[in-house]
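Presented as structure tokens, the chain that follows is alone, the form predicted on its own.
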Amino acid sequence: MKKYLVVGNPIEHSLSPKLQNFWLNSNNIEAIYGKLQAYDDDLKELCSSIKNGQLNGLNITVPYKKKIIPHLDVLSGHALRTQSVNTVCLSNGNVTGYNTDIDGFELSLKKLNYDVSNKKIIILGAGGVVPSIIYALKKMNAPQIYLSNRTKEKAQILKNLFDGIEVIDWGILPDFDMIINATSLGLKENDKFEIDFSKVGNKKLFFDVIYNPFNTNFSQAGNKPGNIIENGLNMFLFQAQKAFSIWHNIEPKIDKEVIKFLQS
């Protein structure tokens, strides 16, 4: 039986096993998908397990999307450009890393019918999925992207990777149309941003990459008349759909049944 894992730290919140096993069962695929709280020293062994056939695929989440790269043989174009990997499998004898987060983010915005081509956008955070979000926004012709991270040096590294990014101090909020929480703040109920959202006007899109829990302090801060609130569920679903397609050459369904099952 084929075996797949999502690896990260923390990993308790991940709904990937619930979703992927649902799709495996509904598509009559003999495989099992689990989760592993991993550490840096585990990454090499996990990739070796794919090479020798003990494992068939990995999903990579925080904080290993970049750290996994030295242990891979090949990167897809998107993974190479963003230096971020969230999906791994054996392809033509090579342990290969892919980035499906780009598709996940882009498709989630398309589902909202949200056009970024004339929008000012702030991204909070500089790790994990942020290179993929920047890449997708640039692909969709976003004209102004601000980047803010508690450790400013990490934001500067991303500025060097992508042209036209403006790094701003943590807590500073210039005028914006869309703000994205790409930090881990919100995974725990008592997480605080230490950012004052009270003076932010309406007609803003608050996009939280976190999908579990479904409501966070960030989404609550943006929950004002005229604003759009979007959590990371659709992004999660679309990136997972692409990963499933890479592994099994089948595009699984995303429908009300799947969403209801995840939220049950």
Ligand code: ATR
Given for the second form:
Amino acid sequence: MKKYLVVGNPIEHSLSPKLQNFWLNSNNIEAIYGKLQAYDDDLKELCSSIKNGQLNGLNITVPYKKKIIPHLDVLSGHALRTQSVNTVCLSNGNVTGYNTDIDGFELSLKKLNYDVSNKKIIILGAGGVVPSIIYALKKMNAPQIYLSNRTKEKAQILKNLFDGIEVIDWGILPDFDMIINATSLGLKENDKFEIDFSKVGNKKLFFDVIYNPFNTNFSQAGNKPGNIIENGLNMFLFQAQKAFSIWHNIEPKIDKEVIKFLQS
Ligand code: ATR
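Beyond the form predicted on its own, can we have the form predicted together with the named molecule?
Full complex below, order starting with the chain above.
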């Protein structure tokens, strides 16, 4: 039987096994998808297991999206450009890394019918998923992207990967149309933002990359009349759909049934 794993640390919150096993069943594919709390030393062996066929595919999540790269043979164009990998499998005998977060983010904005081409956007965070978000925003012609991270140096490093990014101090909020929480703040129940959102006006899009829990402090801060609130669920579903297509050559359905199942 084919075997797939999502690999990260922490990994408890991941809904990937629930979703991927649902799609495996509904598409009558004989395979199993599990999760692994991994450490740096495990990455090499995981990639060897892909090479020798003991494992058939990996999803990579925090904090390994970049750290996995030295253990891969080949990168897709998107993975190379962002130095971020979230999907791995064997392709023509090569252990190959793909990035489906870019498509996940882009498709979730398209589903909202949100046009970024005339918007000022603030990204909070500079971790593994941020290069994919910047790449997608630039692809959709976002004219102004501010990057803010508690550890400013990490934002500066990301700025060097892309043109036209402005790094701002953590806690400062210039006028914006869309703000994205790409930090891990909100994954834990007691997480609090030390940023004051109270003076932010309306007609803003608050986009939280976190999907579990479905409601976070960040989405609550943006929950005012006239604002749009989006959590990471659609981004999660679309990136997972692309990964499934890479592995199984079938595009699984995203419909009410699968969303209801995930939230059950
Ligand atoms: P990694 O940084 O290892 O890639 P990540 O989960 O992708 O892991 O990124 C975590 C992000 O959440 C980082 O931007 C981190 O900020 P630092 O670079 O300063 O660590 C941010 N983050 C985590 N805890 C935070 C907190 N308490 N306050 C502000 N930002 C926080």
